[in-house]
Structures are given as structure tokens and as C-alpha cells.
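Read the single chain below, which is given as C-alpha cells and is the form predicted alone.
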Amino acid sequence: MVNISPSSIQAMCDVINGADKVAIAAHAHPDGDAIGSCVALLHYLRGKGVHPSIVLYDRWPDSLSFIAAGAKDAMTVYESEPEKAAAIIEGSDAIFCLDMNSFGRAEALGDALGKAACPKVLIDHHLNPETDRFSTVFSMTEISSTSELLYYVLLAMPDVGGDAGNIPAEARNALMAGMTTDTNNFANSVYPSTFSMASMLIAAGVDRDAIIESLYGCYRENRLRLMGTMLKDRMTITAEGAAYMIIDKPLAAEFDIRDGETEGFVNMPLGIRDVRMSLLLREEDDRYRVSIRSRRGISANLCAKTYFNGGGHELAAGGKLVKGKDISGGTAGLAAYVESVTGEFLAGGRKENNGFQGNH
């Protein structure tokens, strides 16, 4: 079981208690947890009589609304509204962090959150979080998902006692949906905990059959089209035991692409036997953004931060490769450059801990 410090909790206490008007942000980029914990705590601060604002710097997925209904009129978007987004944060009592570890997480908006005078609370299952600019964090790497870890957290407040009845149903909703996509629905990063933490929302009353219709029934036929000419035609396996698909602005819109119509993606060439490591690569104006997901044994995290500019968890990681400055020669390009590192690693240097260290 997830254990929560009582300090802990009694310093969140104290934050909300003395608040008013709360800020609540996550990573650029939203994925199904960053909006599933956001969303929960949203609707847990509303029933304490405080009045919650999700920032975030850009929109989330369309396929991910539905965990946003009840929340739209509190949510806003740097990129479409940044005085507002810095007026909310500037304006705050208390800032809550959610699934990032660190401000640059937010990109733009990590500025105007680093800089706001008020308590900030962490919240994130993320490595190497930089808790010294938090007043209260709650950071552990062994679970499935920051909604995950809000979910013990709440179950942890007095007024929730351990039950889980006792949550808001919304943010009940949220939390399932939430760890569900962080987990590829069960599929990885599972602890025991995560099967505690279901069982719990399902007994009350959480209808994850619908939740599941919602996160993998209601996608458009383009998504399945794309998916079918990736693994015909743009899937390339190495000899190291890697394999990529490089998405570039062309083939995006041949098929009329939106954000997060390509999630999971990246999981399926690791049903192969013989791929170790699985990498996507989406083209967007002035940059590629990297997927990576591993075995056990591989680090996609050290892959990552190595090769890629990011980082994440041990076996699902993600970055970026910056044009003209990280990589240049279009896709062509791009593809030698990830055969290249990704030979060199996998010969190389596979776990976070070996003391593998790569050039870039």
C-alpha cells in the first residue's frame, strides 16, 4: 500500500485552508493523467468551498474531453489566452503541480510558476523532481501515475477518512481514466497498489466499462487507416533490436491527424519478439516530438535524456530533437540519426544504473 506522511498531509491541509483561489497546472502537452489528476483535484477543491483554476500551456486532446466536461469553465490555456493564464497564477493563494517535475515541464508557463510568491504543492511520479522549489511534495517513482498517487493522497485527507465514497464522484471519474491511460489499461507500470486503487473506485461506484468505451471506442477511422499504413509501410526495425515510425507533417495531414489521435501508437511494435526498444517521432513546426518505450531491462528514461532531450520513467519516456540545432536533413535525417544512437545504446548501454554515458 501507497504510504502517505501524515506531515504531509497536514501541510496540504494547511494550504488549502488558507486559500482562496488556487492554481492548479501540469506538463505541456497534456496526456489522459496530467488531465485526470488535474481535473480531480479540481472537483476535491471545489467541494472544500475553494475556488480552483486549471492552467495549462496548451489544449489538451480532443479524445480526453470527456474527462474535462465537467471542468471546461475553470480551465484555461496559456497559449490561447497568456495574460489570463498569468493574471490566475499571479492572483493564487496556492499553486499545485501536478505530473511534472519540474517547472520547464510547462514550457512557457513554468516561468510565471516558479516566480509566484505563494505556496506551491508537488504532486508526481516522475525521477529527479526538483522538490526544493515546492513547499509540500508528494513524489514517488513505484506507481502507475500521478492520479494514482492523488488518489492516496485524497484517501489520506481527514474529511475523506480512507474511503473512497467520500471523494467527489467527478474526481472518482477522473482518477480512473487517468491511471487507466498511464497504464496503457493495465498493461504497464501496475502495482499492486494500482489494483487496490481500482477495485476501491470501482466499489464505489465508478462505471469503468464507460470509461474504457470513452478512452479506446471513440476514436475517428482516420486513426485506424494511419495506424494500418504505419505498420505496413513506415515501421523500421534495426538490426540492435529497434524499431521507429517517424510521422512527418505530410503524412499528418494526409490523414487529417489531431493531437493524441495517435496514442499508443509506440506500444505496438513491442509485441515483436525481437524489438527491445519502440520509438515514435512526430514532426511539428520547428521540432520532432519522441515517444520511447523499452522492455524491462532497457532504459527508455536514460535513452531519453541521452539522445532526446527529455526524459521520464524507466520504460516510457519521451523528448524532443530541435531543428537546425538537434537534428537537420528531414526525415532521412532524422532516421539516421535515431539508427545511429539507437545502435550505439542498445550495444552499449541498456539500464539506468550501468554508468552508460552517450554523446550528443
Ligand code: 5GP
Given for the second form:
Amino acid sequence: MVNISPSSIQAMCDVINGADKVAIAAHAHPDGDAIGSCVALLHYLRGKGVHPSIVLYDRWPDSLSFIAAGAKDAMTVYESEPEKAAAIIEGSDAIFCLDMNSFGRAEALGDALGKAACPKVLIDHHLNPETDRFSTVFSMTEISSTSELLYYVLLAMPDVGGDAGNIPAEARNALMAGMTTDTNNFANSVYPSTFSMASMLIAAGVDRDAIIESLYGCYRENRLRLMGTMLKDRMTITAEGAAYMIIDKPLAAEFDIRDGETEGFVNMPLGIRDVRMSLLLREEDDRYRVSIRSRRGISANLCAKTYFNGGGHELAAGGKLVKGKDISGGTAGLAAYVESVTGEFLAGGRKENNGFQGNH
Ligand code: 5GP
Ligand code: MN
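Next up, the form predicted in complex with the named molecule, please; the one we just looked at was the form predicted alone.
What follows is the whole complex; the chain from before opens it.
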């Protein structure tokens, strides 16, 4: 079971008891774990008579809207309403940062979050958290997701008393959805505590089938059509065992691809025996967003940190290359860069640590 420090729980109780308005933030480009954990905490705090708001740098993909359904009125996106987002942070008596290991992960919101003078609580499962900038920290890396960590934090709260049935139903659903996306539906980063969480949540009434249907049974046809094209024509496998796929703007436009619709693509090449690391690069206006997955023994995190201005977990990481600064030459220039750096990385056998690293 996950060990949650009683003194941190006491500190979190003090923060909640001393607050009327609370801001909840997560990393930019929010994924299912970020949205799931934020929404779960929002519902829990609402039940405590606190007035919580979720502030995000940018919008979540439509495919995750079912998680946010009951929370939309309390969610503010900086890119659409920068002044409102800043005012929420400034007017908060406490701030919770979820699923982000540093303020920088919230892009332009990071500064305001970091500067706020109120108590700040971090709940996160990434490597290298900025712990000294928070008054209370729940940080674990040997856990599936922030949603799972938050579940055990809530379970340890005195009013929940170890009974998942005392966590509000909307929060239970959001936690299950968040954990499910971050584990890729129990395929990666699963620990005994992850199954315990799922088991307790299902016993408490969570409808897992409905969540699976919403997550994996509601895509538009375009996603599968693009997936077919990527695997057939756009996946390159290098001699060193790196597979990479680039979705540039013309390709995304051809298939009318929206945010979130390439979720899971990066995992597929790792189904090939000789592929040791997989990269997916998606073009945006000013940058390429990078997703990296690796086999055990190869650090996606180190690769992301060294070559892609990013980080994450041992086997699942991400980053970015800014056009004109980090990369030039369009899609061909990007392909050449990826081949060169993955060749160097894999030939050197660079690892975060020597020897076996647990999942993450
Ligand atoms: P994904 O490939 O699913 O977008 O991200 C995989 C993991 O890498 C996630 O845990 C995510 O938080 C982390 N990650 C993605 N992009 C970045 C980035 O730009 N910087 C850092 N530090 N981590 C990232
Ligand atoms: Mn996460």
C-alpha cells in the first residue's frame, strides 16, 4: 500500500481549513491524469465547503471532456482568459499543483503560481520535483499516476477514513479515469497499489466499463485512418532501434487531426521486438512537441532532458523543439536531428542509473 505521511496529511488539513478560495493547477497540454486529478480534487474540496477553481494554461482535448463534465464552471484556461486565470491565482488562499514537477510545466502560468505567497501543496509522480518551492509535498515516482497518489492522499484524510465510499462519486470516477490513461489502461507503470486502488474504486461503485468506453470507444474515424497511414508509410526504424514518426501540419490537416487524437500512437512501435525507443513528433505553430517511450534499461527521461528540452518518467517522457531555435529545416531537418541524436543516445547506451530501474 502507499505510505502517506501523517504529518503531510495534517499539513494538508490545515491548508484546507484555513482556505476559502483554492486554486488547482496542472501541467500545460493537460492529459487524462492532469484533468482527472484536478477534477477529483475539485469535487473533494467542494464537499469540504471550500471554493476551488481549476486553472490551466491551455485547454484539455475534447476526448477528455467527459471527465470534466461536472467541473466545467470551475475551470479557467489561461490561453482564453489570461486575466481571469491570473486573478484566480492572486485571489487564492492556497494552491495545489498536480501532475507537474516544476512551475515551468505550467508554461506562462508558472510564474504567477511560483510567486504566489499563499501555502502551496504539490501532489506529483514525476522525477526531480521542485520540492523546496512548496509548503507541503506528496511526491512519489514508484506509482502509476498523480490520480493514484491523490487517491491515497484522500483516503488518508480524516473525513475519508480509509473508506473509498467517502470520496465523492465524481472524484472517484475522475481518479479512475486519470489512472487508466496514465497506465495506458493497465499496460505500463502498474504497481500492486494500482490494482488495489482500482479494486477499491470499483467496489465503491465506479463504472469502469463506462470509463473505458468513453476513453477508448469514442474516437473519430480520422484517428484510425491516420494511425494506418503512420504505421504503413510514416514510421522509420533506425539501425540503433529507434522508431520515430512525425506528424507535420500538412498530415494533421489532411486527416483533420485534433488535440488528443494521437494519444497512444507513440506506444505502438514498441510492439516490434527490435525497437528500443519510440518517438512521436507533432508539429505546432512555433514548435514540435515530442513524446518518447522506451524499453526497460533505456531512459526516455534522460533522452528527453538531453535532446528535447523536457523530461518526465524513466520510460515515458516528453519535450519540445522550438522552430528556428532548436531545430530548422522543416520535417526533413527534424528527421535528420532525430536520427542523429537517437543514434548517439542508443549507441552510448546512456541510462539514468546503472542497472535495473523500476517502471517509470
Ligand atoms: P506524453 O508523451 O504522454 O505527452 O508525456 C509523457 C510524460 O512526459 C508525461 O509524464 C509528461 O508529463 C512528461 N512530459 C511531456 N512533455 C514534457 C515537457 O515538455 N517537459 C517535461 N519536463 N516533461 C514532459
Ligand atoms: Mn501523470
